[in-house]
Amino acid sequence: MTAYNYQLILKNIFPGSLRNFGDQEIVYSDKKRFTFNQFYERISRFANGLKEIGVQPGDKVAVLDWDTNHYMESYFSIPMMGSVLHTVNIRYPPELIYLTMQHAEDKYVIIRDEFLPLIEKYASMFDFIKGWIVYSDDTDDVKTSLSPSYNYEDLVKNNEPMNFPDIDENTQATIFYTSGTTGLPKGVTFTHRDLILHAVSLASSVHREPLVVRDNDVFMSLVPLFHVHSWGLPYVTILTGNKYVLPGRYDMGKIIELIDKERITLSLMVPSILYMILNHPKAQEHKDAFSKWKVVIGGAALPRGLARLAESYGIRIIAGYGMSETCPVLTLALYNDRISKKNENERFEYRISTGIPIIFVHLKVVNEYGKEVPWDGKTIGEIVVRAPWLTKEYYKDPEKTEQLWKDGWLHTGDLAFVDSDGYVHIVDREKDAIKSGGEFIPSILIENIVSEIPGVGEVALVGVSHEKWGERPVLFVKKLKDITKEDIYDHIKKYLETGRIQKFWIPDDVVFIDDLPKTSTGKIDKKMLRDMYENMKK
């Protein structure tokens, strides 16, 4: 008799998920509540489901939806059965949400009625789908004229709960698509050996100051399912039997009212979430339930000024940095040894910088000849990464995947530099970077000492095209009241009276904006910023 070979799968978090936290809860909003034993007889039944209408192993299986119940279920029911889940990102213009689908080849699609409209305007585009799983929070009957179609609640009602099958660790799991800042969005596969090894590393990392998540700990993702996996908390949650919290469509008020309600300790986001709410009239209404909040920023630089104001409210609050093709932690701002002996004015220094690489994760910096830069909080080079849950490839992509994994190192495209304590500090994007008469001007540095300025609220420092230096800093500031330019370049100058920063740094212009433009995953789109620059000026 041979071993059992045991495969890293998410249908093995179960048996002890269910035995352990079998009664704890699953929240979408204030619409529904499942226990975990009832969330998976819903995925059973709903994989079974999918299983008689033709779904097969090894099919693309697309989701359009806010952060429901529904599509919480399809992170599990479609990989558990052998096929992939696609999230499509909704907050694409239509056709970039028809070529993602079309280049993922997907076959079926888990569709909230809401959306019915959008794809069935252009319903003859999609002839590659095979049929439609439709629902809705508000009828049992949902009408569409696409064909064919199914009824989400009827594929669970209407059969037995599916006995997950023993697969191979390496299965495709899951596929998605960047956010297509730089050209059309590429698309990045994980595994279920990835997601298993990163949710465990999330999980086994988190236990350190100044977060420390507990197992009263309630969980509610900031960050859209559809994008890199909201960035693993759905399967750490049912890894670590925490009780989770789905949004549905972001509503800051309603979200707010959630934290209260539901009694939210933690929660990721990017820095234009965060900034939502806490300048939401209801914010100061319900300002004791962010007093036991924790709070990790990533997807962009956790803003100092920013940082500051959520701990007026007594929020917890560090950066975290990670990409879509790294599924995509791979640092946290904890405290290592070092820095937990510090005092607290030092800490927050670390709080807010890029972190320190969790568990399984081996990131260096280098310059480019490929070699580390030293620990020196100076030497800028690139982040360079290997870790066991990174993509393989980008999907379809073999000349972008050989430009990803130069030299057998993945390369994010980051620019940082380390300090003599280990901590990562992000200087800028490779493609954001501003470069003026040859040297490099760390946009994060400015837009953090920018974001201190009471009435300031989202900064960005863009470069803009000049004759004679080929770039110079140009800085869009949304003002919350009254402040001035003036206003601005004096705070920025002291800085550079205690050396902190070169005069060559200091923004050629500053312009006040009532938005900035974001991406489709909430980050400042500074592209359309320069477009926009370049555009003022002609």
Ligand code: AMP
The other form holds:
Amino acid sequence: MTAYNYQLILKNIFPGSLRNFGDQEIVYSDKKRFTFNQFYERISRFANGLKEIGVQPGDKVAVLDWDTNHYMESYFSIPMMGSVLHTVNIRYPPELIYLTMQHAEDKYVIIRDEFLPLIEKYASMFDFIKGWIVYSDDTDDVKTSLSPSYNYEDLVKNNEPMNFPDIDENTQATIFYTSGTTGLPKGVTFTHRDLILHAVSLASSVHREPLVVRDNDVFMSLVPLFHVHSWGLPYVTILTGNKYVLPGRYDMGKIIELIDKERITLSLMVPSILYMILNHPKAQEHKDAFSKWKVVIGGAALPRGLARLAESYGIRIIAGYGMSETCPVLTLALYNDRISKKNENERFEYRISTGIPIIFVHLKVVNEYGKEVPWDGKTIGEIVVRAPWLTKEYYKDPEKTEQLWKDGWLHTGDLAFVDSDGYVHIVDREKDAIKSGGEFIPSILIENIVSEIPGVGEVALVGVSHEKWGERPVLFVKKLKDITKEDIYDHIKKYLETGRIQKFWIPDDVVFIDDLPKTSTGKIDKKMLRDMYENMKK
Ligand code: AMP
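Please give the other form, namely the form predicted together with this ligand, since only the form predicted on its own has been shown so far.
Below is the whole assembly, all chains and molecules, this chain first.
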């Protein structure tokens, strides 16, 4: 007899999960609720339905949807039958939706009725798609001119549960495209093993202070399911048996009600979402629910002002860091042994830092020769990483893959220093870095300082071209109250007087703006701000 060759594949999460937490719930907004047992029944019937219409192992199946139960089901059903889930970025303009689906070589598409008009308009271009699987919240009888089309719920109803195959753990499970603020988006791919080890690491990291996630925590990721596996939470939840809530299409008023009604205790999101939630008229009415809420902010630095505002509501907030290429999570701003011993006030700066690597992540900040910089709280270098779950390639792009994986380390393009306690502090991303007179200006530090001013909402410091200095910083501010440029300069100058910043870091100009432009994943679009400013000056 030979030993059973156990593979780290998604199918293997379920026996333990259903045995122990089969009655735990997955909730889709105020619309539907399923137990884990019912969820599994649906994904296994649906997978057989897909097989029945011709979906083969290795085929790419695209999904166009908001954060719904159908979408979460596809996170499991498609990879578990050996096919590949393509989470299409529905915030892309139509031409990028088309280009990424064509580049991925998608064969089938699962699509919510709301997205049908968009695709039907360009139907003839999607001649490479072999079948469309449609559904709606409102009717069982969805009409579409796309052909051939199948009804999702019929595929669930009319098929027996699949006995999912034993596949190799290195089988590709997912593909999606980076947000692509410059150039065309790049495809990144992840295997079953990647997803499992990422989920295991995340699940076993978050028990630490100050998150202390436990079995009665209720999860609701506010990172869309189309973006980097919603930061892995849908996989973690099945593993750990926590209740999971899907918000549907993002409506901040609804989300606040859900936090209250479903007793949500853990969410992940980019800063702009939290700004919108806390500045929403309903925030006051449901403010008690926030006191039990833990929030991890990632995708961009956590501004100090936002963290203070959140804490004034009783929210336990920390930063996290990762990128599309890294599945995504690399670090969380949890306490290591040394920081646990400090008092609450001292720990604040660690909570808003980029944090410490989670289990399995090897991370170093290196200089231009690849040598690790000292942990001195000031020497800046690039973050490079190794972990078991990083993308092995940019899909069909060997040249960019080579740059990404130079010297066997994944190069993040993020600039940071490390303090004497081992905490990473990102100061900028290479692409956005401002160099003035040959010297580097740490934009996140200035943004943090300005974010402290009461009445300041989102802020962004960008570099604009300058004849003498090469580049100079310009500050964009969304104001929530009546504040003036002088208020901002007065506040920054306090830091100058105490020697915490240098004079040439002070922005040349401050521009008030109603809303900062965002990328398709909800982050501030600095490229657009630079272009806007250059155009204003013409
Ligand atoms: P994306 O691939 O769209 O998720 O973007 C990843 C990039 O977001 C990273 O390379 C960083 O530049 C930025 N980012 C993510 N998390 C943080 C963080 N905690 N602090 C600063 N920048 C971050």
